[in-house]
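Here's a solo chain for you in structure tokens, the form predicted on its own.
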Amino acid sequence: MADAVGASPAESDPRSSVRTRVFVVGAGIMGSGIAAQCALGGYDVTLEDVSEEFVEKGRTNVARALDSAVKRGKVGAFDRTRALEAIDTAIGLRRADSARFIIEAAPEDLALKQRLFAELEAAASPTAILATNTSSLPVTSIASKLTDPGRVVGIHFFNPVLQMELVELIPGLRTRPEVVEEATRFATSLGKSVVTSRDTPGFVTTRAVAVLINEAVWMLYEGTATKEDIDTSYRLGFHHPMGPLELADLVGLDTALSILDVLWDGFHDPKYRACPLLRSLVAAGRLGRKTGEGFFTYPAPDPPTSAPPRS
């Protein structure tokens, strides 16, 4: 990787014998897949979240993501053990000075994020790169409140972080241009391919899938087809790996649901008013994968193989 703004090689460097730290903010499922992918790229990695509860739930969805890219064959066993003892955890923002970059994975909620981005530039490093997450809110709003809103940025992952070659990179309308320079280093040092879009709401990706799902919800809500017909015709029709009702399982119902609602708010289109059936569901507990059913029924996981305690 190359040298960081405002740090030296060896700081910059994830091979170098001072390791670069990355603080990931939320143990969700999207925070403990970027905590595995930045562990196996060779980073130290705190994974952060309000309570012990949740940073343990953290720590094995890291494992049970790492034990799955083993299966697959993408990852070795020895690199799965390291990449785990790589990986602590932190309730609170306490140790966030120790990182160079610091990324953001909490829920879709823009009074949240602005909170967060305001307690993290009083606990980061004032040289640190401040990182968000966010599928669908503008970069630009998330930062507003910030004393020094340039040094923020949108690395937007996809789920499952470890199977996605894909990072969208997107700078707010006040972030510096070295600070975009750093961060898609930063990203290719994973391993991931960089497209950068305006930080308009949704950007490229989540505006499409956004699109693509709403309609096929409303094609189930219509009567026009089964959900298993709906999600075959998309698989076969147009080489799509899954559905998109199995997709939004995989998202999150609940966070497809906030992410029309935004592109709602950001643009008033028809296109993006979410079905009544998506609302519905939510409303209920039916979120997806997460909770075992969303549009379709899921077992539950298989438990991960032993994590090494915290440190």
The other form holds:
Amino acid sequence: MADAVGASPAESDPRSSVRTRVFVVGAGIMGSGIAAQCALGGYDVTLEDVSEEFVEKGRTNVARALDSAVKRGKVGAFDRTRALEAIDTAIGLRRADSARFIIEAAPEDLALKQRLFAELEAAASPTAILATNTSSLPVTSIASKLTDPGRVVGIHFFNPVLQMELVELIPGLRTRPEVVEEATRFATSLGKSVVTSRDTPGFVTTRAVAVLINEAVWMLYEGTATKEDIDTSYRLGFHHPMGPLELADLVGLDTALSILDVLWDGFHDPKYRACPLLRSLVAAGRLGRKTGEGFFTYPAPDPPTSAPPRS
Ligand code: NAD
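Requested next: the structure of the form predicted together with ligand NAD (the form predicted on its own having been shown above).
Zooming out: every chain and molecule, the one shown earlier first.
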């Protein structure tokens, strides 16, 4: 996997004296990674979720992601501390009003995202860019309840955010060109390489990877090979950095299933028919790394080297 923590933001930061705020909605796997990335990029960040418990979990995940970047030699100890200090937390959207960029990273559920964007339109500054980190839902649909859908754009980060170089940019049908330009500049300022996709379900990347994961789950379900041998086949046979079942655990099995259902709803093509085994694991609460068990089991992660500061 490429390591894309990004250039030292302070050196290349065109924002220098006035710091710009990013408001991240949802402090889960992606929201915490995006918060860490934006803080390293020289932005002030508010990381928001629905309860203190989720916000605290997100803050711990931010600290872990930064620790891991320090261990890989990508971030210095001073920048780690500075990034942690640049992040505060919130419950509810009220404090979105001071942000230039809002990035929504709530669960992959169209009704939920539509509701959140309607609330964000009221809570955010009228000039703020409203971005979604959806991995599969059409941006045009997410924006469809807004008075001004032209300010909504997809900025799709990859997991783990600090290590993955790519950002997929998805303009909705009504997104204004200047919003796309500003979103591109923003992603580039984080050290990311930007590709653009048309607004079809799953865009380019998710459409490709969803089929890969689903096929591996079907093979496991049908008894074609063991989970270990399926993953080893992809790693050693195709040079994939991890097997598709391990990748599904990293993504979150609930998210992987939601994505397949979005692709099915969008295309009605049987190639997107989610394997029943995936559905059963989700129903059993075995969601992958985030719950400690999915296709594989995972030990509890190390605590961060020092507690993240409280906001
Ligand atoms: P997650 O389940 O880890 O986190 C979602 C967070 O959103 C949780 O902390 C939850 O409490 C919070 N949340 C729920 N309702 C909310 C609300 N009303 N307001 C604010 N927060 C709320 O999910 P994730 O994996 O971080 O995925 C988030 C988004 O990013 C999804 O759209 C997903 O498709 C996309 N995405 C995921 C990955 C991945 O590998 N997991 C990669 C790229 C994009």
